[in-house]
Amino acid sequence: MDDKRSELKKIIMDTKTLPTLPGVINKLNMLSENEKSSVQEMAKIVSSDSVLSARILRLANSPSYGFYRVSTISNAMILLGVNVVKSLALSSSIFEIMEKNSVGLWEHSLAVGVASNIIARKLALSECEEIATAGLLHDIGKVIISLKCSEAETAILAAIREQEIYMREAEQLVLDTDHAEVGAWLSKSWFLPDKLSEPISFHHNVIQSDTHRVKTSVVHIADIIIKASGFGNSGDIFVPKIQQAAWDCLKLSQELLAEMVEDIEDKLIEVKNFSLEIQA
C-alpha cells in the first residue's frame, strides 16, 4: 500500500509528468520572485502562449471572481493578482481535462470557487480573489488521482458505493493517501503560496490549518454548502457536518449562514450557464 502512495507522490513531485507548461511557468515564477519585475513583463510572458492566455481569461471571466470583460492578461493580473493568475496558468490544462472528462467535478469546483468568494465578501475578508482561487482548486487532487491512477479510481468509487463511506476514506483504503494530501503535494510541486496551498491541503481538516485558517475555513464551508445544494458532483454520497474549528474561526451564526446559503444559491444559475457555455 505504501509503495502505491510513494509512487503517486513521486509522479506528482515530478512536474514533467503533469499537464503543465514548464517553459512559461518557470519564466513566470522567476519574474514573480523579482521585485523589480512589472505586471506588463509577466503578462507578456503569459501572452506568448495564446492557448494558455485564452484559458486564463476564460477563468478570469468566470462567476468565481465577479469580474466581467477581463480582456487582457495585464488586466487579469491587476484585478486578480499575480498569484491567482499563476495558479490559473498552472491549473488550466487540468481544468480542460476536468471540463471534458468530469463535468460534475468541474461544476462542483467552479461552484466552490464562487461560494468561497461570496462567503469571503460577506465576512469582509481581504484577498477574496485568492480565497476564490483556493476554492476553485480545492479538489485538484481528485483530478490527479483520476489522471494517474485510473484503476485505483475505479476501486475508490466501488468502495464509496459498497461501504457507504466518504471519498477520502475510500481513497485512504485504496491508496493510503487522499485527494487533499495529493493536492498538497501538487501545491508544493507548483510552488504555490501557502495562502493557496493550505486551504487545498486542509479543507477537510481545518484544525490542522495554522497560518491561513480563515481561508481554509471559508473553503471548507463553501465545499459543504455546495455539496448540500446538490450542484455538480464531488464524488461524495453524504454531506459532512461543518467542523467546529471552521465555525469558531469565522465567528458564524445560523442567521449569517442562512444568508450566505441564499446568496450562493442565487448565484448557482449563473455558474451553470457558464459551465454550459464552456462545454458548448
Given for the second form:
Amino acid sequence: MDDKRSELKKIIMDTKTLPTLPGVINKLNMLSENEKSSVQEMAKIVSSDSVLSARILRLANSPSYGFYRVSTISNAMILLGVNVVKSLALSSSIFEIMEKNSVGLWEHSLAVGVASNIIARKLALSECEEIATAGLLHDIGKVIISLKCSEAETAILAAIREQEIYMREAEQLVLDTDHAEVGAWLSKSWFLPDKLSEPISFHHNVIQSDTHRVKTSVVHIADIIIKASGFGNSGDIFVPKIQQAAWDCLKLSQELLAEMVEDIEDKLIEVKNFSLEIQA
Amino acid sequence: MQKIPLMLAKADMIIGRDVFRGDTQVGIPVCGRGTVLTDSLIDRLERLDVQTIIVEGHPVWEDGDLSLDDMLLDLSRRFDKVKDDPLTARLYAIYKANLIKSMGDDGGRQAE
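Would you mind generating the form predicted together with the partner chain now that we have the form predicted alone?
Below: every chain and molecule of the assembly, starting with the one above.
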C-alpha cells in the first residue's frame, strides 16, 4: 500500500505529469518575487495568454468573490491580490478538468469558496479573498486522485458506499494517503503560500495547522456547512464532525453559526446559477 | 424559498430575493425581496426579460420535488455519524429549523 502512496507522491512532485502549466506562471513567479515590479507589469504578462486570462477572469467573477464585474486581469490583481490571481492561474487547468468531469465536486468547491468568504467577512477577518481561494482549492487533491488513479478512485467510491465511511478514510484504505495530503504535495509542488497550503492540507485536522489556524478553521467550518446543506457532491455521504479546535479558534456560537448558515444558503442559489451557466 | 420560472408565478406569491433585469445579479433590483406579486407586476417582469424568480415557501410542486418529510429524512441521514457530537448537533438543529421554515405553509405536503 505504501508503494501506491510513494508512486502518487512522485507523480505529483513531477510537475511534467500534471496538467500543463503555462510558461506565463514562471514569469509571474519571477516578477512577484521582485519588489520593484508593478501590478501592471504582472497583469501584462498574464494578459499575453488569452486562454489563461479568460479562465482567471471566469473564476474571479465567480460568486466566491462576489465582485461579478472583474473585466481585466489588472482589475483582478487589484481586487483579489497578486497571490490569489497567481493561485487561480496555477489551478485553472485543474478547475477546467473539474468543470468537465466532476460537476458535483466543482459545485462543492465553488460553494466552499463562497462559504469561506461569507464566514471570513462575518468574523471581520483580514485577507477574505485569500480565504475564499483556500476554500475554492481545498479539495484539489481529489481531482488529482481521480486524474492519476482512476482505478483506485473506483475502489474508494465502492468503500464509501459499502462500508459507510468518510471519503478520506476510504482513500487511506485504498491509497494509504488522502486528498488533503495529496493537496499538500500539490501545494508544495506549486509553491503556493502557506496561507493557502495550510487550509488545503489541514481542513480535516485543524489542530495541525500552526501558522494559519484561523484560515484553516474557516475552510473546515465552510466545508462542513456545505456538506450539511447537501449542495454539490464532495464524495462524502456523511457530514463530518465540527472540530472543537476550529470552533474555539473562530469563537463561534450557536447564534453566529445560524446567521452564517442563513447567509450561505441565500448565496447558494447564485452558485447553482453560476455553475449552470458554465455547463451550458 | 423556491426558484420558479416566471411563467409559473401567480398573484399573492412573495418575492424571496431581489429580482434584477434579465436575470442578472447586477445593477438596481427591479423588484425587492418581500414584494407581494400581482398580475400587473408579473406582466412588467416579463417585459423586463426576467425568466426566473425566487419566492417564499414552496408554492409550486413538480414531479421529483422532495416533500418536507423526505428532506428531513435526507438531512437526518447526512448527520447520522455526528448527531451525538454536541457542536455538530447544533448545526443539525439549525438546518432542521431552516428546512421547516423555508417550506412555509406548504411544508405539510406529504410524500406521494
